[in-house]
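Only one chain comes next, encoded as structure tokens, the form predicted alone.
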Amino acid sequence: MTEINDFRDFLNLLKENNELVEIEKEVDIIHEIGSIIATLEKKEREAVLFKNIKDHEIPVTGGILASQNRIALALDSKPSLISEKMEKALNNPIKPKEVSEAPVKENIITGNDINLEKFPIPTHAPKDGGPFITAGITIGGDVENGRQNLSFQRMHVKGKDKTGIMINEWRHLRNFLDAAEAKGESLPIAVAIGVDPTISIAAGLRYDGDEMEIASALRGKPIEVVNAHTSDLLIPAHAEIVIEGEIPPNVREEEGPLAEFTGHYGELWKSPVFKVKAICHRNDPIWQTLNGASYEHMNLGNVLPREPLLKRQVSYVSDNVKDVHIPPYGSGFLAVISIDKQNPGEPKNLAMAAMTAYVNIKNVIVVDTDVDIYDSSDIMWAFSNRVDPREDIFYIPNSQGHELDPASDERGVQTKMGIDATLWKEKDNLEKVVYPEVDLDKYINN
């Protein structure tokens, strides 16, 4: 199997495993690329590499981590062990390795040569407000102590050297910006595009150290980093492209809308702006993009970073928890827990614990171990057959959720719901019907 050291290695690995389709036909960055990525995802097809972009020379790839199989390939794991591997990496971080030379610095663009419009930055969904950098990893540093942080921030392109940048109030990067603005200073940041997928996965976590340590742990060795061209930030040495610059203090402009993880278009936001000071890139770079409101969006922002925290929280409440899942079709608002129930009150306790594991989690379904929590039809079967709404559903009103949830107010206040979809004690002798699976080729293609 191909060893992954950079983004190109991962694309080769996907190709080896028939998880990447290459499109030679010319495509447009305005809506067409987004629609193709969305259609492939809806049909549970491959990631895609567009090799012929209208009015651009740089290829574009998307849908890279839209499926559990591709995430497992990125982590050299199995789909069923992804959460366990994430948990292990969180508990055993590895410091990245600083190097003096790096492929990302093969080309350095500064001054009047800076032009974001030369890069194939898509306008994804039909009602997006324009081109957005969506798969970029934002690298920021604390002005007080220099601690670095990785995160995803949407960046609305507004010109050759300027973007908007939306930063939620609960993010570490927002803390860094608040501290810089208090001093009347700009905040240097860098945006890495096309990286080892473990860096993308780690960037979705909320970790009090440098998420590059978690990426290194996921890769099983230190990931190489190098000094940025215009600041003291350390950037991924093997990134395809890194856009460097700063967020000036106390400047806010409207940006958006963008297809959000909720499956709705977001509103216009008064957000900070990002001024570009340099662009570094490899020879023959590849632009990576990510569709808003896609499974890839959900996987990176909700599923991968939240499942280990959820597992840790509910396992503290009960040793009988077997598995947890935050399915991407639930927009990060749904959690499913599998339990070998020993006490009839356990499911409700677990549901309440899950609601406190992360602010996004609003609805929790607890099921028996004979239900496949990765199969939505199996979950709905349990919901339809094992739930008495009068006894098994409960509500927690006036709870804090996510402010972008359409079912909450502007501060995220909402009602949360727990569902006990386990069998009643009086009926726990019922056995689920399961037919053995057979190899149909033995019967049909002979």
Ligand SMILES: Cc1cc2nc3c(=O)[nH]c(=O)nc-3n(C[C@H](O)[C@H](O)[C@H](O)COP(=O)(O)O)c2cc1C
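Only the largest set of C-alpha atoms that superpose within 1.5 Å between the two forms is called the rigid core. Residue numbers count along the first chain shown, from 1. All values derive from a computational prediction rather than experimental measurement. Compared with the form predicted in complex with the named molecule:
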Contents of the next structure:
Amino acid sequence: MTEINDFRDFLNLLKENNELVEIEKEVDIIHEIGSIIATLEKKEREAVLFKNIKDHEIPVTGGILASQNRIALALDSKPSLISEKMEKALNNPIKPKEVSEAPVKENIITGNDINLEKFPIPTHAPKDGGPFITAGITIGGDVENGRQNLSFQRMHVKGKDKTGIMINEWRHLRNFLDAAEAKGESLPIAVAIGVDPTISIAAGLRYDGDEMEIASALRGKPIEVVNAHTSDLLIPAHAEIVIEGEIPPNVREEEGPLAEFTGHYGELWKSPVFKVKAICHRNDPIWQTLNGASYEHMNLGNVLPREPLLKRQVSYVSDNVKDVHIPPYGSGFLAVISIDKQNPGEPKNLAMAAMTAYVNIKNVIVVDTDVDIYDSSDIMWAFSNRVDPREDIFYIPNSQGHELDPASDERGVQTKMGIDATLWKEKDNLEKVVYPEVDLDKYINN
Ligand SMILES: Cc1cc2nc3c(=O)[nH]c(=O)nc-3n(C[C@H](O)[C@H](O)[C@H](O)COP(=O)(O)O)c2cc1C
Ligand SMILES: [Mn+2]
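Since the structure above is the form predicted alone, I would like to see how the form predicted in complex with the named molecule looks, so please show that one next.
Okay, now the whole complex, with that chain kicking things off.
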């Protein structure tokens, strides 16, 4: 097992596990890279390293955490143990370690030399509004007490040293910006690209301390951080690239649209802007990107951060829960629970509990333990075989969901649905047909 200290180590680990495909053919940052990443994901294939980018020297990677297998590799775990590992890390944070020298400082670009256009920043989906930094980790700090925070914020590139930065309500970075703006001050931030995947996973979490502590806990040792070049912020010492700068107070400009987590395009949005003051990067840096509306987007934003919450909530209601999953194809609106049912009413209680585990969860399917909740066709099989719609489906109208759910009103008010897809008690003698799986290589010469 390769020890992971940085993004490069993880790319090597993916390669060793046949989870990374390298493309030598020249590709265009406009739409072509996005389409290749999407096609690989649709065919459940590897992450990708583009070595030859038209008009650019820096290679690009994408689809890094688009699958459960690759997330398990990132966490040195197994797909079925991921939510447990997340829960453990959240309960046992480890402080990052400050170092004075760092690979990310090998090259520092400042002043007139700053030019974001020298970096291969893709325009991903066909109707995206332009090039976006999508896999960047925003590092921000509380101007009052200096506490740091990690999060994802999309950045629409608007010139050599300027991007938009979308900061939604209920974000820690929003609180920091509100406080800075109240004083008429700029907010210093840094954006790290190409990091240990535990940092990306931690950045998608809602945690009240520094998410770097969760990244360190996921890695099992302190992650090394170093002082930024232009501010007091601590940046990942082994990041491929860190873009430093500030958000000037009270500036709002249109940015977008971008493929949203709902699988629909978002709208143009009035967002703050990010003025770049320095770019630090390693020798021979690698750019990391991710597609909007991809499984990777969903995994980081909806699946990994919320499965531990879901598990906690439903396990509180019943000891008979075997596993939970928020599948990436459900945009975070769907939850699946498997249960060793002991009481006919148990699945409905669990569905109700799941709906309150996180506001986005709208549809809940409860299945027996003979159903693989990571296999959508198995879930649809249970839904087709074991559901009497009148008895097994219930609705809760006028509940609160997410306002971007196309089936909710502008405040997120919607109907939630619970589905008991467990076998009826009277049919307990029915047994699911399971053929043993064989190793085909023993029978077929490829
Ligand atoms: C790929 C991806 C893109 C995201 N884009 C944005 C964004 O543009 N603006 C935003 O405010 N949140 C965005 N989010 C959500 C936040 O990054 C996420 O909720 C994070 O946990 C917020 O951190 P906080 O709790 O420290 O504020 C995105 C999440 C992911 C995974
Ligand atoms: Mn936070």
